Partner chain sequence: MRVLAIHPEKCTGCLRCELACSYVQTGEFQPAKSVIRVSPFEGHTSYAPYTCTQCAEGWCMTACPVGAITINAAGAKDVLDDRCVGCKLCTIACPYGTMFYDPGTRKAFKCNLCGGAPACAEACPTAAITYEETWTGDWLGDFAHERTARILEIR
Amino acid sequence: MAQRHLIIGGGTAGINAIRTIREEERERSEIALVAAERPYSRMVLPYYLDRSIAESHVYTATPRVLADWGVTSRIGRRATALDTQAGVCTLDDGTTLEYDDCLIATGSSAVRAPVPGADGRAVHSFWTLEEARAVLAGIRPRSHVVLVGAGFIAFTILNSILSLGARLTIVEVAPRILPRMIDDTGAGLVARWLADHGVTVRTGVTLTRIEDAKGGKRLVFASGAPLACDLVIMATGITTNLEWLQGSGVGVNRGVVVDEHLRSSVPSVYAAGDVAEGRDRISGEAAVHAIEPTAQEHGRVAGANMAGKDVRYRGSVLINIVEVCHLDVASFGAWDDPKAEAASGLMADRPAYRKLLWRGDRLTGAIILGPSSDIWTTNDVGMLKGLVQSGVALGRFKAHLMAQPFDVKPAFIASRTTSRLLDETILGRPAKAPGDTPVAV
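May I see the structure of the chain on its own, in the form predicted on its own?
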């Protein structure tokens, strides 16, 4: 009898797993997909918001593609329970699906600040396609939009809001913007850059309620003046979709705890993406990296192992890259490690900033920001990411980088980091072009 795979979640991790199963299996298996929404890319929603792409281009696997892959789809359904002993998943309509192995890739959901009025009219999150539609419908030229939260999610849509002709204010409870991505120095540079581009930033404020006011909204804070606007976007964090696994026997900490094959505590159950707690490549410790690159890699590794391969995952690296009004801002790895040896460089007038963090002669974390128009900024983002990801010993080049953090290229070339990364593939083979995937028949 054909192997029965169950994929729970149609995001990046789930779709990559399906594709990889079809690429790697020797005999045609049965694949069932359970997904609350049609599969689409969350990462392109900002481009949908600013009308750079049509809604049709948001989707990643159309019904025709899924049919070509031989996938039985249960779109619009959610898993509500998993009986790992019987190998049965129960859906929200009472349907049960039997499986031989399954992948938990249910992703995350937006969390709104627990304040009165946060669920009211003209108050939105921006995490799903449905929410993106609502935001797009509510923004008009010269509208005043308030972003509650100044983290990575908020900054991914900042440019799109401005491109629609809206006026923007950002409010953040932390004392600085991007508190989980860059340090005080970097945050100060970005805040000044935003002010120069007409964006108002208020940090260190506690939102107490959101009220209706003259056809718009009014935000009230624990201290300071209230803020009137037309539309509010809550970007106050995400939470993993794991509550439905209670009683399943699957080990859960901050996420589903997985081994180097992305198997959970139950051998027939894998996890990938935002819900998986696996190895941090830099520290070696368990971590949840709710980022797109990790979801892609997790999906490929889990899919290969479900297809019968023996693929071990080296671990994921924390990567955050965002462009803010043509200012590139990025951090990699253990960028906030208090025990690391650190060196930094600052050109405040550009503005440009680097911070490099070391354990021995290995670069374990980095912060970089600079104008997108500076070609060396764009190049150095990639090179610093490569040096952190590869973990290459830099030897005598450490002293050079400590003294000259803006001169990355010599160390990158001399360490042969490019060849190291080219030889390192997730599945131990070259990638296959989308659309030309040979699948088992």
The other form holds:
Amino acid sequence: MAQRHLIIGGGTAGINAIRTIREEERERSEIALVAAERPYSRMVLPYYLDRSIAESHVYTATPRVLADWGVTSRIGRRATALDTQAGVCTLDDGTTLEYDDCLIATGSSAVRAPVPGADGRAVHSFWTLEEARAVLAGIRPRSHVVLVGAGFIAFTILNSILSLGARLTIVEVAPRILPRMIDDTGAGLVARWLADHGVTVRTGVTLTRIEDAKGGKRLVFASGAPLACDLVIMATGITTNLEWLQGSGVGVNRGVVVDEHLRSSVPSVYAAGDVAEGRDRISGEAAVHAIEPTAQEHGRVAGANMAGKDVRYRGSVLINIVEVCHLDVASFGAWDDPKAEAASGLMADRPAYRKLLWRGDRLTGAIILGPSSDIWTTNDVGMLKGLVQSGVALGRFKAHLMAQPFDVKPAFIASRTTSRLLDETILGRPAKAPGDTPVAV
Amino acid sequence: MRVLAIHPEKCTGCLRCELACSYVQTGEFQPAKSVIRVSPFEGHTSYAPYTCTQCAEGWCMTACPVGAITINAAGAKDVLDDRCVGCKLCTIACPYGTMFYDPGTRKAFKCNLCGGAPACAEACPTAAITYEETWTGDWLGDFAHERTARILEIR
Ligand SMILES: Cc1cc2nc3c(=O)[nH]c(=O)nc-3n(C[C@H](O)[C@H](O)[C@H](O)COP(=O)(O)OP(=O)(O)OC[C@H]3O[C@@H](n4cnc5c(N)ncnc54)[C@H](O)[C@@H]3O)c2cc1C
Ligand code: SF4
Ligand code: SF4
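Having seen the form predicted on its own, could you now give me the structure of the form predicted in complex with the partner chain?
Okay, now the whole complex, with that chain kicking things off.
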């Protein structure tokens, strides 16, 4: 009998796993997919919001692709329980699916600040396509939009809201913006940049209530003046979708704990993406990296192992990039490691900032800010990722980078980082182009 | 696969590759849009061009959330403009720093080996760039390593 794989979740991790299974398996297996939503890419929702792409563009595995892959799919259904002893998954309509091995790829969900009025009219999250549709329908030119939360996800939709002609205010409980993506200096630069671009930022304010006001909404804070607006977007964090695994015996911590094969504490159960707690490649410690590249790499490694290969994963590198009104803001690896040795540089004439973090002569983290139109910002973003990812010993070039953080290229090339990187692949073979599929694996 | 082999000791820093690249890629002579970049070493006493290695992993390609980077007939990773949404994930994923982004078109762009007839190799008067059937390699590492005295003086 053919091996029966069950994929739970049709986001980035799930879809990458499915194609990888098809590419790597020796004998044709049966693949079933359960996904609460039609497969699409969350991270391109900002481009749907600014109307630069049609809704059709966000979908990844269309029904045709799933049919080509020979996947039996249950779209619109949720997994509600996993019996790992019997190898049975129960869905929200009471039906069950049997499997030989399964992949948990249920991602995360948006969490709203627990205040009265948080689920009222004209208050939205921005995590799913459905929510994106509602936000798009609710914003009009000159609408006043308030973003609650100044984290990475809020910043991914900031440009889109402005390009719809709306006015924007950001409120944040922490004393500064982007607390989990960049340091104080970087955040200060971004805050000034936002002010120059007409975005109001109020940090250090605690939201206590959201009320209906004449035709609009009113946000009330623990102190300070209330704020009137037309639409509220809550970008107040995310949580991993784990609750349905209670009683399954699958070991969870902040996410499903997985080993270097992306296997959970139950050998027939794998986990990948936002829901998985894998390894941080830089620190070597367990971590949930709720970012697209981790979901993609996890999905492929899990898929290859489910197909019978023996692929070990070295861990994921935390990488984030966001463009704020033509200012690129990026951070990598252990950018907030308090034990690291750090050196930074600030340009006087341009909004450009770098911070490089070191353990010994290896670069373990970095922050980079610079105008999107600077080619060297874009190129250095990649090279810094290469230095962090490869862990190349920079030796004598460390001093140069410490003194000249804006001059990355000579040190990158002269330390022979390229030769360190060229042999590395995630699956031990060259990646395959997307072809007629939505993903390269 | 044929790749761009770089012979840095032959580069004179004339920048013809950048001009040719931008002309073929964009229809205009604007080195700012070139995806091959000549860098100076040792305070402009030597030069070498640097571009995408068409690496085996294709970090740019596997990272793209919408499958907008594919492999063309020449074996090069190539951005499909009508699929690219401009999210920049490829620019941060490529560990060699050889992805580019055009704020005007809001698209990523990169070396696509001109579909099999690379303009830079044709334009190079000293054969510092050749298009050959060979393994891709770290063409500049040793060259740059030997030309770092000035870098190391800065302390
Ligand atoms: C607006 C926005 C912008 C973003 N921008 C970036 C960015 O610029 N860079 C970046 O790296 N990351 C970004 N991200 C994060 C990125 O999208 C996620 O990290 C990525 O989607 C994770 O993939 P995943 O497969 O783990 O989970 P998801 O893509 O969330 O997929 C989870 C799937 O599981 C399904 N599901 C959930 N529960 C169940 C259940 N019980 N049963 C069945 N199915 C279930 C869901 O419907 C979905 O199909 C962004 C996210 C958003 C929302
Ligand atoms: S752009 Fe970078 S990641 Fe993409 S193929 Fe070239 S070297 Fe590899
Ligand atoms: S910028 Fe374009 S090519 Fe690059 S990852 Fe995003 S969609 Fe893909």
